[in-house]
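Shown here is one chain on its own, the form predicted on its own, set out as structure tokens.
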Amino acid sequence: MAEKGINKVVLAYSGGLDTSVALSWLRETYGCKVIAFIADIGQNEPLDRLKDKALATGAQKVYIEDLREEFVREYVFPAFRANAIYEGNYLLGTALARPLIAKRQIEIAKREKADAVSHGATGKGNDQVRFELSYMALNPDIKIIVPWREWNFKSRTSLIKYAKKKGIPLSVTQDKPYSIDRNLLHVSFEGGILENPWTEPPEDMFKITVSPEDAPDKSVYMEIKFENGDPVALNGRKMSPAELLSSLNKIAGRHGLGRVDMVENRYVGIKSRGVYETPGGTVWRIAHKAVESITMDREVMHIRDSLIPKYSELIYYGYWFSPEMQLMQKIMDEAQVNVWGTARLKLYKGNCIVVGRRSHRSLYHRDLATFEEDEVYRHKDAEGFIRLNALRLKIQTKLKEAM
């Protein structure tokens, strides 16, 4: 039953099937004004057309805000400083965008004196958690309306029927009903024909990458420069965060990098298949690790690496604004203070190969690493080192022999 006292709602609006129906449904169910918020985070759509669509569907007002630089600088950068990756494959493109959208929604709700915020995420997915944990962390008193947990629609097929009845234009069809989410970091696909994990994704589905088979026959070299763990220049040219990621996407996508097809574990306990394109992020992470390899202390790196699964899980589950996330980010950032340098990469038909790395803060010393004659490292010192480290192993064996 509709909650009383809801006069104005700020809806995170993408113009897709779920939010298009949600906008109409909110007005019908609550008799309230709906403000549509469209965050430009690099989805590469004509957003003015989305504004017209929202207004035609009944929105009282539409906010369109360019958040591309903020998205990359304040959300992608911190995550990639930590080499975040979920279950070994997913570079968290959607998960990183949700807290930013939610944060801006709360700010707009305050400005507009709105009673509630809303989103179009389903009751089975991760996004509902990411949005709502962020809402509650930023404004504990805000009311939250979740259409998918209230309306009588049981499937996207029923949403399509409703939209057609209401004259809401849609890009999704019953023949090709997979869901697409796009931003500057990635494109994700799920649902519909992809729900069978044995079915290969159709080639015409992909948006920003070519198949490795169709990539150029000639390799390309690139150099990425890092400062404090963040990329600041590509091939010697300094760029803004969003510009740099966009450039990486174009180059890496052209050479067939960044496709991932995985079955992942959602926070709600369901296994779900996701297909992702993250060309720029894939190259970025490889380059970052290459610079780390010569600039990070061994023990700092190993401790940091042990924290990556938990850090990534926090992002995936939606705890961006939690105290534990703040603590983890401080640790990750502290580990990056010496990560300055440049990685040189070769891209070829879906492969990204590190071919060089250099830094004025390098901990790599050729005089120590060389297999040639040197006067720095005394080989005889290794004998005592090995004996001391083997002591507990010898004691353990002797104990077993005595039993």
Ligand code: ARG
Second form
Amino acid sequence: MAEKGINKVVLAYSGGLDTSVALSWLRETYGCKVIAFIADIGQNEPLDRLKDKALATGAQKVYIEDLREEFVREYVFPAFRANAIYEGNYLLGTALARPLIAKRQIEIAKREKADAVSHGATGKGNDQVRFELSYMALNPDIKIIVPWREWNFKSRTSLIKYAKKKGIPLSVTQDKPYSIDRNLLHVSFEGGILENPWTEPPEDMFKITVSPEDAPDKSVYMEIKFENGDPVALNGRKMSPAELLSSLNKIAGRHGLGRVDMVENRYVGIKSRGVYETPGGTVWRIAHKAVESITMDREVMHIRDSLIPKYSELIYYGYWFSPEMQLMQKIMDEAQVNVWGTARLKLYKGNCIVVGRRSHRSLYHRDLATFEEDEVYRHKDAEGFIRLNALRLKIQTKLKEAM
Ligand code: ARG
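Would you mind giving the form predicted in complex with the ligand, to go alongside the form predicted on its own above?
What follows is the entire complex, opening with the chain shown before.
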């Protein structure tokens, strides 16, 4: 229960129902000062209004920070260099944002001499794990207060009742029949009407993609240029990481790319239905793999591929700040040193089709792939190559025959 002697708490605040109630509840329960931290990671909310709201809800001070470039450069880029994807479908939009928010909270707590940090995630999800593993990794001594695991509210209805009683301003978006988490990489939807995995999401739920049916009848071409495995230019124009991702989102979203509807395994052992819109990330990953296909050594690629599930699991589970993640990232980055080049894509009604790839560092040699006899690749060598590789297969069969 409520530990006393807490003076000041830094709360990761979004302005939604849960964090609003958390803000007011922390003040009331602990009698402490609450600093609301609002991270702008591209959730597309009017931030000054959020600031007023936090102050009206009782925050002593509000920090608003534009973390969009840092989010894309330091979190999304490393993950996409590794082609990270969880359970074959989820591009980890929420999982990548949590460690950044946690890191800034810990830094603000230090500057403000706060003794605790807090978040509004529930006791059933992944986000609590991601926040708290990050807090503890970055500051082993920080106190962590988790309202959702302490208070007695059992439902959204009781949260809303409390909010009304306390005069906390509520916005209409809080009536949405599902929970939304949005940033520059994706929009995620879960809970509410989506909890039945047989129920198709309503079309008006989606925020940054059109359905393939509503996409233009005309395709669009685009070129993405990569250096060291990172995208640096779109259609020949150099762009900053956040700029590039938002441009990709616009084009790909307009053409119906990047919707995913899945049931995923949460770290806490629950299966959960999630619906995602990741338009830019989806075409980015396809383009990246196209450039890798001509610039990456075969065995390096195969070893790297075998590590993707493990690497992605670390992100999903919340181990961004861990020694095993540091090791994995070194391996992933080392595999990208030759990944320079451009992919050409065609987007059409929910499809992203690779139509070209080129690189000054290409390992693809036309003269090796063609059927002309040449010096480097001698057809006759293939005979011995196959015969030696077949040796153990022959021995197996001979043994079976003899038995
Ligand atoms: N299921 C996804 C994940 O675990 C998205 C979570 C979205 N979070 C939220 N509070 N709505 O990463």
